[in-house]
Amino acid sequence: MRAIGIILAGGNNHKMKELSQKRAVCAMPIAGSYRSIDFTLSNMSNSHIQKVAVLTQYNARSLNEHLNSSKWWDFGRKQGGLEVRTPVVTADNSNWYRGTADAIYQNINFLKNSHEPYVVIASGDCVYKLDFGKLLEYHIEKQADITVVCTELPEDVPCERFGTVRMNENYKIEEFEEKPLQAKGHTISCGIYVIRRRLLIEMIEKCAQEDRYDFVRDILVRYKDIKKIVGYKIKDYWRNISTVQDYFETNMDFLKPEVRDYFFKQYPDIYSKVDDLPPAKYNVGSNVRNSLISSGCIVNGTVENSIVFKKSYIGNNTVIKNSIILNDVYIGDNVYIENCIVESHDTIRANTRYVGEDGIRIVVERNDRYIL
């Protein structure tokens, strides 16, 4: 494909509360065995983009460990491949990434050293499938300077935390508001863009000269009347996991057969780093209904409408309902958990109760691993 990829994966998100205190949002576990960034990486690999840079910054250790081998997404190649780029101190610059445009500017040599004529820029914290090849064909057909992937949210979903767009009948974007106080419509930007490489270099360098740092505000919004910026609407599944509620609902969507079929049984596939773990073990007395149980788990109790990630242990007479249990959690006997997200590496003591009364409760317990 005649494009390189840039994945923006460095931002800090306080809306994820305790969940983002030790990991980047792009490293959040999804659907039992995946990470959020796997979906964007898989889309680029399936679209035959052979050179991708992941720009990381905040709490990047977990994300870097996940990306330490590019072979899982078929980026293990002599030319191109996967690059993970963090901020570095140089003779000319000692700043962290101050925004999305600044992150690209600090890695502008990635653009200048490439030969492909186009760049696909995408966020790493969204769950979706997209053929970037068709997106590029659309971009060329429309003779656009920048193409923005958009989707339509349901009427009952608030749009104020997204960038809202308004297009004319030719799909040219006439209005672009980033996180408006009051949204005028329900068409939002998905944070995925296609742009010519040389034009991107020119715009990013101009932003840097003017001390502007944000790609949306300082490029898309400023240039919407000067450059031809068009929208590309997608109608398939797309979710952003920027809040705890969104993260919970996105995972729960994978309990629906049609969502699992769309992502895991229909071509193209979604890839992820594979751990060498035994299959899940269900001991006598266990009872599992409408749940995803990952490899390496041992289940002795009852699990309903929940997702249990890798290497978790669930004790005898324990009941888990409508909850997410992250990686490597030990849950003792006679525990009741409902409407909760249990943080990874937690130890939940026996005979305890955790219920999310007003929304989803995040459980963080750092107890020693013993049973009382």
Given for the second form:
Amino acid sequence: MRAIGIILAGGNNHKMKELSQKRAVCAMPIAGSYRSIDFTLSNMSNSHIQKVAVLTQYNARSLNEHLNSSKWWDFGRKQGGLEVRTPVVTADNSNWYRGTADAIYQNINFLKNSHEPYVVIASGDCVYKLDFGKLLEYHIEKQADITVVCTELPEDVPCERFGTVRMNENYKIEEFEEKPLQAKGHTISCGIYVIRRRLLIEMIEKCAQEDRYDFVRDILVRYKDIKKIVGYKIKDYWRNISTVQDYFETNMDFLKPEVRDYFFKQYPDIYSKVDDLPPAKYNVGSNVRNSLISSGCIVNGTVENSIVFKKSYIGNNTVIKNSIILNDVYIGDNVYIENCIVESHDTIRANTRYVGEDGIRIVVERNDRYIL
Amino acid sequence: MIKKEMIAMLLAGGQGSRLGVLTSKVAKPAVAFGGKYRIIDFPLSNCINSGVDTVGVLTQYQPLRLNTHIGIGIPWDLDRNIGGVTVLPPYEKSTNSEWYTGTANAIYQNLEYMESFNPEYILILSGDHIYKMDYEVMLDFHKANNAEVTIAVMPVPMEEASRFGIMITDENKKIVDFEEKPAQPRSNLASMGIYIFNWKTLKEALITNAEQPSLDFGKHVIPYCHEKGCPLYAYEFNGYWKDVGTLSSYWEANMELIDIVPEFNLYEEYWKIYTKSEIQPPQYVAADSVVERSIIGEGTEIYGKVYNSVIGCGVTIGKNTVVKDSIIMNHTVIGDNSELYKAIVAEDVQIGNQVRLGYGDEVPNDTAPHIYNQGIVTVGEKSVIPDGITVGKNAVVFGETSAEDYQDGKLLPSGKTLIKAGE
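Moving from the form predicted on its own to the form predicted together with the partner chain:
Everything in the complex follows now, all chains and molecules, and the chain you saw is the first one.
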């Protein structure tokens, strides 16, 4: 593969409310067994990108733990492999990453020490499958300076939190607005870019000289008339998870057979860190309907239209509806949970009730746990 | 200099013919167990949990799946710079090339492998038991007694003792005598086939007895050491230990996992069992399905009703299909409106719609009643059973079958055997 990868995984996001208090958005658990960054990492691995840097900053502990071995994504290589890069204090820099472009600037040696001619930049908070090899072919064929992966959102989905683009008939991007007050179209940038390595170094260094720090605002938007920026439209499943509502809906999408088929059954696979958990266990009285259950779970109660992540325990006569139960949650007997996201490692006491009345309720309960 | 205090030699070459068609294409240690595991995962996990990081796995019979499963040992953290897991098949020599002709002969043929680690002790294991055991504690026992050979034993009910190799010990657990499958057992301590040898003792015994045909630990090496006057000790183990050498014991051991708090608990944190996870997605249980008293592996999709069963990874169970008291291994697909009672269905099997397994009277199997009994229906790996077939109890199906293979195009009566696979 003639490209190296950079995954931007540093961002904080208050739209995730309590969920991002203990982890970066990229480490959010998805679809029972995965974390958000697994999708981008697996895509890179499956596209034979050999060398990937993950740039992290905010609340990175959970993410670092997830990435503590690179072998699960087949990045355990002598040549290249996976590097996790947090900001470091050096003789001439004592800043955190002040933006996406600054994050790349502070790791400019990663670009300079590579020999691959291209760079794929992607964010770690999206759920999708993409062959970066095909994307690179397209980039070369279009003779683009920068290729931006775009997707069309449905008419009823607001686009104001994304970067919106307008392309001409040759897919050249003519307008690029970052988080516009009012979106003009429904084509948005997916936050995935291909760019020639030398050009990227040049632009990032120039940007840093001018004290500009953001890749989209200070590079893409400013260069859109000078450089040839081309859009690459994807039609398959793509979703960003960085609001509570999107996170909830993305997970619930996995209850649809076509989405499961696309991600779980079709080539190529998505990989994640292996947890060595036993098979899920259903005891007498368990009643599970239209739900995803992950390994290590023990189910005694009712679960409907929900996603239960790894290693959770669900007590007797407990009812869980339309909810997401994150990893290692202990739910006592006679509990009722509806329209909730239950934070990982929670302990829910017996005989309690949690209902999201208007919208999704995030449940964070730090009770003592006495088990078995 | 390379030095390992104790290395393990895991005997994984046997066919395990009493598992019938389950082992016709794979070695017994590679047979699936407990939803997502394979039998060899238990001794391998015990090794790494006991701090034994050098394991030679002796393979011979149908090693492909075993080799793929073990790989370089990543799931067990046995991918090491020095040591780790090494697969040891028989190999050609300048003179006297032969297969592994017995358990001890296999070890004898790999003296050089063991020598290269400069060990003090050799742990001999077999790849066909389900148990959790700390070999380090056994080694401490071995050292404390200044033993040259320690044999792990477990107490069995006196009436069953005549099925095992029985150790007779004095009050200090020193072995004074032993007998193989005695009619009148003098003790109830059964050998578990787990030995710790002092390296020097083992090496001397193997070289001295090298000419013995089918050199075996129980039959030749242990008696030789005993006659020579080596101190032999019995290490008593009181945990869960299950031989899964027969179809009925295999079925029972699986079924014990679905108890509320099983005697053999896989959910304990401190002694995990590791395996190679083929697939990772969660399992899906559909809206009108029922799952009760069962354990289910990753990526399985259930649209039907599952009771008292052990289901592997990547399995599909169709609408209105009932699976009861059964073991379904990885990647098997079962169609709609089928019924399975007390069936063991191996990997990658395709079962059509309206198929009934385990239906009818209890009739002994006509070809191998000592293997296929207890009313269990067995379906070998990669078999195909077309729509509308009924298969009786104690019956066996193996291979890509079509309607013509069955009586009236729809029935395989109880006790019948239908094996269509090549060879």
